[in-house]
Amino acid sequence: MKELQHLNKYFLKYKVHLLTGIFITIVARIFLLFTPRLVREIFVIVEKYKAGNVTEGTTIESELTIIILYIIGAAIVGGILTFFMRQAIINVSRYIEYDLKNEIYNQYQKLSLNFYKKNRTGDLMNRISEDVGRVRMYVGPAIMYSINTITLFVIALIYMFNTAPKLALYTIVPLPVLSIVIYKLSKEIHHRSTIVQEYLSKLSTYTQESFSGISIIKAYGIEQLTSTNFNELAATSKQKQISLAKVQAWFFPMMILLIGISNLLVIYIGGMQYINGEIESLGTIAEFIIYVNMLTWPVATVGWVTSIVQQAEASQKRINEFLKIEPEIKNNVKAHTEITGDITFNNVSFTYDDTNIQALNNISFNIKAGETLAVIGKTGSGKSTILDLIGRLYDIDTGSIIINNIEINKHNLSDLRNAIGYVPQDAFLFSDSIKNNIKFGKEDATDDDVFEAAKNAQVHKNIIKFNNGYNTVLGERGITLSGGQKQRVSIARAIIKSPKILLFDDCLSAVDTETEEKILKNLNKLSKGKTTIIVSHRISSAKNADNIIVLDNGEIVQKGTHESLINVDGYYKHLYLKQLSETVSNQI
């Protein structure tokens, strides 16, 4: 239970709900319980017009018919504060299920880009589908039948007690025989759930990373060979299934045979009491046999509630593993801070964590604000990772960044984002709406703001030729454009927020030459006053910039212009004379 500590506050939220449904709870099985007594009154009341002991003034007709009508008030009351208490308690846990979710929602949003390295898609989403499920039906139905079964249970023995005490000790022998019985089915039901939700998570992985690379899958010809091997993977779920099934099938047969078993108790010592006067009516059989098919389930609910929570043990343990993980990233200013656009690189040093890979050694360079900066390199250099720093998405090891003379992890966090558009490498559009997609950099963007940052990205032309234009729906990743497409949709995002920094990270590579210059064009036009740093591997992308440096392998080689950098041998030069000699080819 102590992993569940976690939903206490959950409770202390909705106690006044919660405290409601246990009152509604009690006094529900109290009207319920009404019904064996009055059963036992109908016998006895016949036993006495059958014995001729009629009062004056009264007939059979009458007095069964007022009991009768007790029966249903009792029966009519009882359902509808079942129904209220089903309301107030059930909808609790939709309410936790919703917090819960937002919770780890909220969680994962906090997370580092190192933390999505380490874990896969499928299990972050069974944690907050699936886990979270079996956590809404330990604060839902747990907590509803435990409190029905405990009001039921000492009300109902109360009462048997009182009426025929030696029946009801011999009426309540099998119950713990059931609650046992329940208790290790539900045990076993749990053990081998666990294993049952484990494939799920697998088979929800496997296909969503299917799905998502269908292209590869297709383009290299292998569908059988991930035919198979989803085939093998959805036969070990079934037969693990069918196992869990197996131990399911004894759960209602075992509670039918002790309730049978437990009637023929009633019935027979019940009966022999009655022959030898110890009980005075048959009424008193009815009212336990009723007693016992009412105790019957509550007794049951033992062991699957002792199953649920197990359940919601185990889930809720796997939510906590990721919940109490601190953000890498932290928020340390909550006052808000001014991004004007100046940035400086002292001697930064970077590893990734999850490679052990150097990605910057010793890193200095200046931007002022409204300046443009163009950073060239091979594959690997660590032209990205300088990108990612300027947003945060990591921190550096050594050294330090300053935007505005403050140190860059004193700035509050959601200033210095949203003071950046990020155009990254592998441009991610949303299976939405196009014009959504471009307005996901300002969501309160007309749909002028949209035109013109489509038109400045050189892709209105290419949207307005789609049969719904604009609102056009994507597919998943924005499978549904070009690589080009998705690349000029991702820099219209960046650019409608007229953000204070502009990163780009070679967004450009899969666009024509023609677009390139036009987008260039543009760009410079819209990046007058803004800080822009421009990655890439063309030297057509970079030559217009006031300062460019040239990485490798996580240090900077070469720094100036590009009329400096071309009159001086190295690594830009030859890249500029190769891809010189490449135009020219392409033109002849």
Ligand SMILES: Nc1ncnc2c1ncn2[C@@H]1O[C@H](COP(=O)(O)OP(=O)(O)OP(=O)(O)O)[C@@H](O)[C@H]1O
Given for the second form:
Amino acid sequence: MKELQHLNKYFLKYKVHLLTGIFITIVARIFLLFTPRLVREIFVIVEKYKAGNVTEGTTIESELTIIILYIIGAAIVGGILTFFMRQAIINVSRYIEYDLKNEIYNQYQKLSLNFYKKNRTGDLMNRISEDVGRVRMYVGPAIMYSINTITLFVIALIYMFNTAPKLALYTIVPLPVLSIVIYKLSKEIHHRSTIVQEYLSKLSTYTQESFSGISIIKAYGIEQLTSTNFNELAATSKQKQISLAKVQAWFFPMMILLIGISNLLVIYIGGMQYINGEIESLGTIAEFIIYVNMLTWPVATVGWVTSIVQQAEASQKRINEFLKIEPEIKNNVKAHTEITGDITFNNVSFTYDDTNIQALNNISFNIKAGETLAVIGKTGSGKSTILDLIGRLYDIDTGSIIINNIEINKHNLSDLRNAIGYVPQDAFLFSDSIKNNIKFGKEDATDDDVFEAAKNAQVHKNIIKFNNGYNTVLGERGITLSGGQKQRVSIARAIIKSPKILLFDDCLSAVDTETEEKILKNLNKLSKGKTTIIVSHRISSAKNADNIIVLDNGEIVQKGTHESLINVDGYYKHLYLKQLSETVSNQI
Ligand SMILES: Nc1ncnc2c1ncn2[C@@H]1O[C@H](COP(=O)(O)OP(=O)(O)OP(=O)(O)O)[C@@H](O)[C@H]1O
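Give me the form predicted together with the ligand now, not the form predicted on its own.
Every chain and every other molecule in the complex is listed next, the one we just looked at coming first.
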């Protein structure tokens, strides 16, 4: 139960609802337990009448009518209260489920990229959905049934031992057996349903991947193979479902058997006692039979609740593991810090934790506010890493990054990130309209702002050709747009917020050189007064920059302007000549 203590703060938050629920539960049980005693009363009156103790037919009729009305009244009141009990306690479980999901989601948002690299998306999703669902079962049904069982048991046992102690003892003997059997069954059911869940999630992951990669599957003509794989998975899943159904099928027969045994015991022992004169009325036997039936379900739930609590404990443990993680990248400053875009790297080195790859080694450069820096280099030379470090997605190992004379980790983190417009290498678009995808960069942007940004990114003409224009909804990961269009929408998203720092990570690779030229021209206008870093494999993107650095294997191997670099031997000149000859041969 240690892990579940995390929920105590929520119980405290909803204490009024919970206490009301508990109070209603107790009152509801008291009303429902009137019935067995009233049934006994009916027997007693009829027995008296048969024995000739009451002669007036009308008296017995009115007595019976009153008792029947009591029974109906108690059932109605008990029923209404049971409704409110469920409303109070089950609602609290939904409130807590909501709060817990938000708590986990907020924690996920705070955690750094390293966390996401170490944990699979499926696992993150499971903890926020299935694990929270299991915890809710503890908060709601488990607590409700426990209060229910305890109240019912205490009141019923008091009534039973008061009426016929020996019979009461015999009646409750099979109940612990019932509880243990149900507990064992619930555990087995849980075990098998976990396996079923695993197969279901394998099936849905497989299906989802097949549909996402449908173009590859069709292009390689492997529909038959994917279908066979799917069938195999589905067949195993079916087997597991059947094996689960087998155990589940035992649940009710076992309950009926044990209720039957208890009923038989009541009738046999009660009957013997009646014959011996130890109990006065057959009504006591009827009363006890009702108790047995009333107690059976709550007793069965003891086993069920135990297994729910165990599952909830295991799930909360998994949730707590993530909640306890301290975000690696923390905001150390509450006050706002100003960012105009002056960036300096002083001997910066950085190694990725998980792969142990040293991506940057002793990097130093300075960009004055408003200037443009181009970063050129082979793949894997560390270009994107530089951009990630400016956005503080990772903290550096050695050296320092200074922005506006303040070390990067002494800046208010959200001010820093708000000052940056970042266009990643792989444009990611949400399954939403094109307009909303662009407005993602600036929530309060007007339609005109959106059009302006799209025009500057040279994508406006493409968008207006779609039937729904800017309201065109993009499929999963923007499947309706071409690679180049996606990159340009992503550029529009970055420039719409008019940030102080613009970071372009090889984001023109999928557009033709003519469009690239136009976009760069527009960017040139837009980036007046803004610091811009352009990562690229193309000289055409870099040539107009105020400064260019060439990276190789995490180190700066060349520095200078386009003019200076094409005049010295090195990677830049080599690349320039290569791309120049490609352009010339394309024109011939
Ligand atoms: N998230 C990451 N986790 C671990 N290692 C990484 C990560 N990102 C990059 N690396 C490694 O760091 C090195 C530098 O990668 P980086 O992405 O900065 O290169 P790049 O110059 O931008 O390459 P490209 O031009 O192909 O985009 C590479 O060896 C890469 O394998």
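All values reported here derive from a predicted model rather than from experimental measurement. Positions refer to the first chain, counted from 1.
Hinge residue for the rigid-part rotation between these two forms, picked from M255, R134, L429, I548: M255.
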